[in-house]
Each structure stands twice: as structure tokens, then as C-alpha cells.
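Take a look at this single chain in C-alpha cells; it is the form predicted on its own.
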Amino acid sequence: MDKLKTSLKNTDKNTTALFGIAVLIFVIMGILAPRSFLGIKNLQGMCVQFPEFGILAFGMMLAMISGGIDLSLVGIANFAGIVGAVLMIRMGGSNFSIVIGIAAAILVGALCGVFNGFLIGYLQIPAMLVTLGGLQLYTGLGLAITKGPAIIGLPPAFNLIANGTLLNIPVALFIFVIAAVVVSFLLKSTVYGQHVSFMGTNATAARYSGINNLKVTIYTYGLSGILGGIGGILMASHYNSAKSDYGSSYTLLTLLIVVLGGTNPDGGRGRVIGVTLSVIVLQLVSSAFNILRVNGFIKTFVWGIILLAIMIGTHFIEKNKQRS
């Protein structure tokens, strides 16, 4: 009993909000359209969609309590799922090719994720701009291998990554449950998570107290990377195929997500759970919407002002502490 009292104490207010808010939705639609909403397939539907862009907030949330942000990483999902599609075709399809792809694919977004970390880190250039032109150069990179048609003909084995399901349940939802315990591990169980946590709240204290912020940064991009990689892998099995444009609304959305999931967008503040379930209201809210017939444009018009919504509130909540 005395457990449960000190988990609830321990649960912030934003974190019951996003559950109250997916129970809502879930109450909405099941008196709106219970057969649609409900059904087993639209579950599983959910449940084969959101671990994409998922994974990709987990890299997002990273970035940000680094004090960073990673705009790339759309880029850096496409361009890993062209490599390792490309890697799969050429070996023939076999199971060990998919193997092959799938290494090579974490890989490039590990690279990738060096890369800008050390831009960032090293070359102090703002993460804002490194990620943007991170985004346009490994986009441009996989378009340059495409040609602009999308990669086709994976192995169909490739697919179930995405598609398939284990004990009815997706297997792209296995592996955004593994994401989230290893990001959680690592942000409350390592010395990194409490680095990179000093780090992002506030940089300086942090190098003075013998901290590397380099070192740190590095590896928070690398780990981001690693994420994207993963996520262009989802991307690429989901649709069996690979190009350079798949998931355009998910750097949008993957900010969304992260703040709304109450991750500081200044840095120093992140927790797993609150992006779960804010990832988990969003596909609950956008597949209503699809039920409902809602135009897509106006559903992305919903979430840019959901966010600037976030922002401002948030922006005047922590002015009122510092003040008080």
C-alpha cells in the first residue's frame, strides 16, 4: 500500500492528464462509433502505426533534454531503410540478407547521429541548424540513391517487421515497447541519463563539474541516430519498400509528441512514460479522426496548433516559477 501511495505521489500532473485524456477518447469514440473504433482491427491498426514515429520522439526526446533538438531525423530513417534496402536486394532476399540490411540500417542512423552530434558538440554550431541541414543532406542522400521512385521488391519476410503479428499482437509494437524500456534504463539507471539530463540543464555547471559535454552530446546524437535507423527500418518494412519522402508529417509530429509528453524543450527534463502516452493520445485522436472522415490537411493544422498551444503555456508556467 505505502508502494502505491509513493508511485502515485511520484506521478507528475502531466502524466495524468495524457492518461485521462486517452481514456476520454477512448469513452468519445466508443459511444460515437464503437464497432469502427473498437474493433480488433483498428487496435491492431493503431498498434502497427504509432511505433514509426514512436521511436522516432524517444530520439527526439533525447535531443531535447540534451538542451538540443534533432530535426534530422526523418532524414536519417529514410536514408538508413534505402541502405538497407538496397543491401537486402542486392544480396538476393534471403533471411540473411534481411539480417544484413537491418545491421546496416542501425548502423547509417548511428553514423548519421555522430556526425551531427559532433557538429554540435564540437564545433558548437546550434543543433536547430545542424539537424535542419541534417534532414536536407540525408534526404538529399537517399534521393540521390533512389532517383526519386521508391526502392521495391524487399524480401516478404522483410514485411512482417512491420506488418506481422505474434500472438495477435503487432510486432512493431514488441519492438517500441524494447525502445522504451532501454531509453528508460538508460535515462534512469546510467550515469549518461543523469549526464546528459545535468548537461541539458545547464552546460556549463556541467563541464565545470567535470562532466565532458562533448562526449555526452556525441552520444546522445548517436543514440538518436540509432532510433531513426530503427525507424526507417518500421517505415520500410511497413510499406515493403523504401524512399527518400516516407513519413514527411512525422518531424512535426514527433515534436508534438515530445512536448506534449513534457519533455522541457529547454533541456534537463524528460520522462519515457509521459512520451508513451502522449504518442498513444495522438494515434488514439488521429485515428478518430480518420473514423470521423476529418480532412487530413485540417488534422495536421490540429497539431501545429496543439503545439504552439504547448509551447505558450509552457513558456508562461515556467516564467511563474521563476518568479515565485
Partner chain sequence: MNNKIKNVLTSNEMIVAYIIIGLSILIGCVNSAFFGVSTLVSLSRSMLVMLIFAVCEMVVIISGGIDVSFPAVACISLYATIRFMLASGIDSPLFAFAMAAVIGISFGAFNAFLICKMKIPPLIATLGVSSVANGGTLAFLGTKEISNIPEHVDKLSQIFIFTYTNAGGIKYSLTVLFLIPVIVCIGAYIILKYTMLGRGIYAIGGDKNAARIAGFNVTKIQFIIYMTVGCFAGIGGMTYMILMRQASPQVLMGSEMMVIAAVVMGGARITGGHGSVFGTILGVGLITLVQNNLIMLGVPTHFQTLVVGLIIVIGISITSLRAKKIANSAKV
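Positions refer to the first chain, counted from 1. Just so we're on the same page, rigid core means the largest C-alpha set that superposes within 1.5 Å between forms. As the structure is a computational prediction, the values presented were derived from the model and not from experiment. Compared with the form predicted together with the partner chain:
After superposing the rigid core, the Cα of A33 is displaced by 2 Å or more between the two forms. In the core-superposed comparison between the two forms, the C-alpha atom of N290 has shifted by at least 2 angstroms.
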Second form
Amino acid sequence: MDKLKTSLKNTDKNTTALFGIAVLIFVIMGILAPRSFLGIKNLQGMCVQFPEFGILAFGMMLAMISGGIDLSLVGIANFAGIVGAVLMIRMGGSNFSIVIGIAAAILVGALCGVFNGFLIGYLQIPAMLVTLGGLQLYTGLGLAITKGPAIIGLPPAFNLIANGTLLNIPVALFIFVIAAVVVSFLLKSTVYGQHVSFMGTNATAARYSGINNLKVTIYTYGLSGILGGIGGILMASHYNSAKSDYGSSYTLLTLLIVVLGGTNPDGGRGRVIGVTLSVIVLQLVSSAFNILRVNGFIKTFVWGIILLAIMIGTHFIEKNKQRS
Amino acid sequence: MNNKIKNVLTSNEMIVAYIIIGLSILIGCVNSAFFGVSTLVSLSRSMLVMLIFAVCEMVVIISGGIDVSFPAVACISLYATIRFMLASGIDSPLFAFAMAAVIGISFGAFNAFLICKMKIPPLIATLGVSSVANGGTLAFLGTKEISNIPEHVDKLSQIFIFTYTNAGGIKYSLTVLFLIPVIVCIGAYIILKYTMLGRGIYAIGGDKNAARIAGFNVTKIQFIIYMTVGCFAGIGGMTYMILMRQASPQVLMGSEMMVIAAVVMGGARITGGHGSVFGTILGVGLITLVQNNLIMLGVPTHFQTLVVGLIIVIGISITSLRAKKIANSAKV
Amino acid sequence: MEMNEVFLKLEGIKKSFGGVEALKGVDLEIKKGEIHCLAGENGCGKSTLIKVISGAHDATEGNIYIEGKKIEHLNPIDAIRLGIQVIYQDFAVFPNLTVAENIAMNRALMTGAKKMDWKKARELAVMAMEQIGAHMNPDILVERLSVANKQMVAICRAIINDAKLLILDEPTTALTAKEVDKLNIIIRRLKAKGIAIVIVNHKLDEIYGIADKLTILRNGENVANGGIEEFDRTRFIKDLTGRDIVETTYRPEKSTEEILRVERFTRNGAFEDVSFVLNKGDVLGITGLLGSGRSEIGDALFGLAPAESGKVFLNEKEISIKSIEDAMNHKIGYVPEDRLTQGLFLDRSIQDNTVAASISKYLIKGKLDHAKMYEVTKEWIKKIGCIAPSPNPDIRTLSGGNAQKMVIAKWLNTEPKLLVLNGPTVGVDVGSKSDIHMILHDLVKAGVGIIIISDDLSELIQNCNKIMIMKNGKASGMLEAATLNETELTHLLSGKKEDNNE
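Same protein, different condition: the form predicted on its own was shown, now please give the form predicted together with the partner chain.
Zooming out: every chain and molecule, the one shown earlier first.
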């Protein structure tokens, strides 16, 4: 009970606001369309959709906590997905080939991330520029492999990763939860997690406290790349194919999610719970719109409004704090 | 004096120029058809709209900000304008540009309000506005591509300032719309170099606080910047529509990344305070050249993105490393 | 021009911020052509006073007269129009613009110009530089200038705006001795033109070198006011701190147990052939002018900018320091020079700041123990005498002295064998300063090697038993603090004696 109390005390206003919004949507939709919204089909459907960009958002969050940004995630995801897909098909689609494909995708993600981290940490080029170029580069690498059209003919078993269920719960949701728990553990309970947030707060002071900024930067983007690779596997499995321009709206979407989740754009602070709630809220909004048969594009509009509203709200809260 | 020449020859702009020259010679060696008026005409046409956006983005970056909303603003401006014109039967090029500009300006003002008054970081603010503008267009204005553009507006695409017929009798014509980026470039150059407003933009990018102490009205200047960017996003969008002879509600989405890359390659520092019109023209030129003409080198289409990506990564690395070298060099 | 005319007169200036009185009735009179030094410890109200004079703050009470005329509400633009110019510590210059533009910018803005006149800017810049005898290429970007030249740009900018009163906020902190001399020449030139000059400084030696008049502020009041000749060292320090100085000096028993030995330490362009020994019980002071290599030795011992050659022995075992990791593995700690940017994570809690250098200590069974970090921080707060309610608040809420104590605690929490402190009491109030010195002496007793790098000579003489002077990257021999007084040390430092002999 005490633990619950402290954890409640620790939740910041942002998390509370997001949680409130999520509950509100549930209540409103529960009244408006109880059958379709709360039905198992819809709940399952939602849980299939959000893990892929939710996992990418964790990568974005790590980069942002470190004081940077990772605009190359979608590029990494597609490139990793393509490499995995090609391997699986070349190796004949056996279960073993699926394992190899997944491993290769994660490895590719890690390598791309480490390359980003090297340019950012060692050559000290602004993260935004590195990952902007990286997005183009990794997309290009993917395109060079596929030569344009999507790679199809993936093994059916692979398809189950994103689309299958276990005990009526989508497998993708399990993957998302595992990713959330791991990232949360990394941030809160490991030396790396503390170091990355120190570096994001003040890189100079971090160096003067004996933190190896280069190592932390490479780890961060490496991890972000691994999450990108996992996102790529989910996307390939979800669409049953791999292509270099899937999920092109995800870059901005993940940025939006991360900022909405209360991550400090200047670095230093960010929490898995905030980002998770923010992913869920966005999914609920779009799902609600689908059920109410509102034009699907409104959700982009509403996401923008929510982002700006939260930022404006934070501004006024900060202002009041300073005054008192 | 010698030093001065050396400085010019090793400046960022010149490095991009060398790359362009090198690449041109390479392409020209492989395919002699490259050296010709026709290439110049088609390149000019290809870089037309990107150049308008890039010069505006450069001004924002010089001031220490960033704007990722201009593609969405351009789309909503052109699409709302064309929908309104078709519905009301107005057919005037002037009106088309004016209305697109006004819509753009209002979004620019909104950006400036969020950044200056609400103190939201520029990347986040313009990202939100981008989402609102793009979502708004698709949800409320429609998703259809419109090709029945009012006659007088459409005609603009058929007015040429220059026509060249090659030996084979194929015509290459440079559209009159090319004058827009030319005017934007010259205007930006003059304002940035010879007005206090322009110097204020550099000053804010160099040290915002010092600019305030010196007596610049920082908020006013930022409003002017973002509103101007909005204005030219609208005009650029309209130009693109006329050039393509088709109005599409999200055709320009995603171009922000390439534009920012071009600006940075042209020597603008993402941290603000540095950048030149000439450099930006070269940056846009290089990217357009690669996109358009790699095929002449025998590089298959599906390798193009990769090559562009490589050039961006290398270009950005060189620019950043040079900035770092200057910062660490011996002081006088 | 009448030199004895009063330019600025302040009468009973009070200023409070939300009930806290920063200025409690300050009187001040500054004459034309006078060099007036303003001294006072941190938090005495110096900066508030400057902001009142420059119009940035409105005084709560009191009168301001400029050239005999009473000014009701002084705002920044009016202050500039009336000829008041402030040169802040960071100079507020634009690194990305040229020298000429930086100098001419304010003038153009004041006249409301719309166009940028490059030719005129260049002319103005050349003229201003001639006036103060500075030589810079007007077309060079300011980011390529040294600190001293950036300051020259700021001074040029001030004087072309018809400055009648020039306020320099701690102008010498980042200057080398030569540059200080040059600055003084320029200041005297300006004085000869009848410009009144206020210099904020608290180094007595520098004040003696330039000032006509001295005003000392303490707790928002001016406690002393008069010609520079009226102040001797004892009075100055008494007025500054409000206490009689008790010359406690640290004189440990001699020991031969060696903690640190450095042999022929060299890093090109920073220091060369530096050797010294630190025995148990010793506190070694390293001093020198800016750019003499004093800070660089600290940086090298901590692996920030490692030495290129030479040997280091810690507890008689040779160690190699090539990186910060090496230094930390050998239990060497470093309290950096700039607390705000290098020492603290301002937006983080006191707890985070305390454990920042020793996180891995709390990794228990693969998981960080946050509760233990909290307890440890609580203990340190108590042990080190930091005034803080709990480990939770952001460290930015602490005063300079308390924050510095926590920076030291951060390193003590790594259980160091050697602690190098670079400017340990800069910007720290008198009370915390002596607390910090006590802490250091306790550490020495516990067998920790302590090196203090500082330009505060009285601090060194009182708290170190050995002193080493750096000059152009070379070290003097080891001096016994007991045989030195401050005047001698000053002479040794600036090398004036030797220069005279040459």
C-alpha cells in the first residue's frame, strides 16, 4: 500500500493528465458505443496496431533523454525488416530461418544505431542532422535491396508475430509490454539509465563526474536502433511484407508520442509510463474515431491539437510555478 | 588579402561547389549529353519549389529556430485555395497566390505565437502545427487530387521565359514561375545583408539574450520570420500546383527533411547564426543534381536514395566538423 | 570638461524582491573622470545595484540623479541615452558577426536605422579602436577572438555610444596578467577623456592598480566609501567580510609517508616538466595567473586532458592517467572550476547530484538501490553541513556555498585517495568558505591527498602548507607557505621582481 502511495506521489502532472484523458475516452466511448468499442475484437485490434510505433517511440524517448533525437528510426525499422525478410526467404522459410531473420534484423538495427551514435558522440555532429541523414541512408539501403517493390512471400509462421494471439491477447502486445518493462528497468535500475539521464541534463557536468559520454551515446543510439529493428520485425509481420517506405508517418508520430508522454525535449527526463500512456491515448483516439465513423484523417488533426494543448498547458503551469 | 582569397576558396559554399563541379564532370564524362542547356533548364525546373522552401528554412535556421511545418502549410494553402476558387468560380492567378499567401501567413503567425509567447521549442511547435494543418486538410477539405485547375491559373504553367530547342528538335522551356525563387533569393540576400532586420535575424541566432540587450525586438523579428516562411510556403505550394497542373492535399509532405539537409549542407549551422543564400542555392543544387542525374551515371533508380543519403551524411559531417574546427582554432 | 563634476548620484537606494531587501539604502557618488571600484562579497547587492543604475531594475525607494538632474523612472533605453553603458561578464557580443558589426550595431539600433551601412560600421569600428588603442581586423568574426579582444569589442561598442559612465562587471576574471595591464591602460585613457568608470572587482591587488575611489558593499549597504589610499589590506578585508581576519594557518606535522608524486609532467602547450610530491598531511596549493597552466595540471590529473609524458605515483605505486576512467579507477576526484556548468546538474535533485559520480556503488543484485542513495545523501547533507531540507529538491535551489559542499560530497562519496579542487570557494559566502576549508583539513587528517588550485592567495596561504607557482607552463619549486606572505606571493606570481631585474 505504501508502495502504491509513493508511486502515486511520483507520477507527475503529465502522466495524470494522460491517464485522465484515457479514462475519459473509455467512459465516453463506453456510453456512445459500448458494444463496438469495448468488444474484444476492437480491443484486440487496438493492441495489434500500437506496438509497432509504440516500440519505435521508446527508441525516440531514449535518444531524447540523452539530449538528442532519433529521426532515423523508421529508416532503421524498414531496413532491418527488409534484411530479415530477405534472409528468411533465402533460407526457405523454416522456423529456424525465422529466428535467424529476426536476429539479423535486430543486429542490423543495432549496427545502424551504433553508427548514428558514433557520428553523434565521437564526431560530435548534432543528433538531429546525423539521424536526418541516417533516415535517408537506411531507407536508401533498404531500397537498394528491394529495388522498389515490397518483398513478399514471408513464411506464415512469421506472420503470427504481429497478427497472432496467445490466450486471446495479441502477441504484439506481449512484445510491447516486454519492451516497456526492459526499457523501464534500464532507465530506472541500471547504471546506464542514470548515466544517460545525467548526460541529457548536462553533458559537461556528466563528463566531469566521470561519465563516459561517448559510450553512453553509442549505447543509447544502439538501443534505439535495436528497438527500431524490433519495430521493423513487427511492421514486416503486420503487413506480411517488407518495404523501404512503410510507416513513413511514424517519425513525426513517435516524436509526438514522446513529447506528449512528458519527455523533456531538451533531454534529461523521460519516463516509460508517460510514453506508454501517450501511445495508448493516441490509439484510443484513433480507434474511437474509427468506430464513430469519423473521417480517419481527423486523428492526425486531433493529435496535433493534443500535443499543442499539452505544451501550452505546461507553459502556464511553469509560469504559475515561477510566480509563486 | 591572400588570406581573404584563401578563406573564400575554403569556405563551406565553395566545398559544395567543388562537389557539384566534380560530380558534373563525372556525369559529363560518362554521358556527354549532360553538358547542355537542356540539363540546366530541367535542373532549374526541378529545384524551383525546393529552393523557395530552402531559402525560407535557412532564414529560420539562422535565427536559431527550425520549421518542419512548411510542407503541411503549403499543402493546406494550395488545396484550400483551389477548393475555394472552384467553388466560387474565381479564376485569377493573382487571387490564387494572394489567398495561398494569406493562409500561409496565418499558420506562420500561429507558429510564431507558439514559439515566442508559449515558449514551445520550435521543433515541437511546428511539428504540432504540421499535424494540425495536414490532418485538417485531409479531414475537412478532402483527399481527392484535383486536376481541373481554373484556366487562367493553369495557363501560367505554359508561359515560358526561355525556350531552347536541341539538335533533335526537342524543346526545353523554362517556366515563368522560375522567377519566383529568383526573386526570393535576391530578396533574402538583400534583406539579410543590408537591413537591420536581416542583421537582427543573425544576431538572434548568435545570442538571443545579447540581441535583447542590444535593443532588438526579438519577438517581433521572430514573428516576421515565421510569418514570412508561412507566406512563402503558401506561394511555394501554389507554384508547385501550377507546375504539376494538379492539386494534391499532401504531395509535399515529407519534403522538410530534404530541405533541411540542403540548407545544412549549404553551410547553415543548425545551432543558428550562420548561413548564406548562395550556400543554400548550392545545397539545393547538389541534391537536385544527384536526384535528377545519377541515372546518367548508370546508377539504377533504386540506388538513388542511398546515394543521396550518403551525400547528406558526408556533407553534414564535413559542415559540422568544420564548425567545430573553427570553434577550437587558435583565437586572435 | 569639468572633471570634478558629479555624473551620477544615488541617494538611499532600496530594492526588494518579494520582501527580501537586496539593497538597504545605498548612497553613491561618481564623478566624471573617476575610476570607482565597487567591491563586495557574493550576494552583497553589487549586481542589483548595477541593474538599478542601468535601468534594468526599478529601485523600490531612493533617488537617482544624473548630471544633477533627478531621474524618475530609469529604463534601459534611457540609461543608454544618458550615457550609461554596462559591460557584462559575458560581454553580450555576437560571436557570429564581425567586429565592425558588433561595435556599430547598438548605435544603428539607437538611431532607428533600417538599413545596414557596412561602410559606416567599419569606419565607426576603426575610429573606436583607435580611441582605445586596440588593433583588430574589423571584418573578422568575433567567435575567432580571444576573451580579451571580445572585451575590447564590448568596450568599443560602449564608447561609440557616447558613454559617460562605463560599468565593467568583473572585467578581469578571464584575463591574463598582460591583458589586465592592457585593459588598465585603456581604462586610464577613457578616464582622461572624462568618462566615469565603475569597476566591479574584489581582488584588492587589482583594485590598487587602477582605482581612485573604493566603495564596499555588504548585505545591501555601503559600509565603506573613500579614496583608495584610505584602505589598507586589513581594513579592506574587514569591511568586505564584516569580520576581523583570524589568520588561522594550516601547519601540519611533517611526514614522510608519500601520497602523490608527480615527475616531469608535460603536456604540450599547457605545462612542461612539472614535478612535485604530496606527503601525508600536506595540502598543496597550486596558483598562477590565468593561462599559466595551473588549471591544466588539475585537468591532467583527472584525465580530462591527459599529460603526454611524465610519471605519476599514487601511494608509491606508478599509475597511468589517460582518461577520466583511469583517474576514477585510481580514486582521484576533481572539483571543477565552473560549478554551474561543470560541477552541477542544476535541474536535478540534491540526491542525483550527490551520487552522480558513484552510481555503480548502488548496483545491488543487478538493480539500483534508490532508497540507499536517499539515505546516503541524507547522511552527506548532515555530515558536510549543507543547509537543505531533504535530498529531494533541485540543487539549483541551494545557495552557492551549499551547492559547492554537495559537489565536494559527490566526490567524497567515491572515497577518493586524492582530491583536486579547482577554485573550491569561488562564489561562496564567507561562512561556507571556512566550512569548506575545515572539511578539507579533516580529509587530510583522514589521509586523503588534497590539492587546491586557486588564485585566491590568502586562501592558499591560510590553508596550504606547500605552494607551487605556475608561470607560462613551468612550475616554481615547492614553497613553504609558512615563509610567505601575500605580498611576496603576489610578486612571485606576476614575476614583476624578475622583470625589473632583466
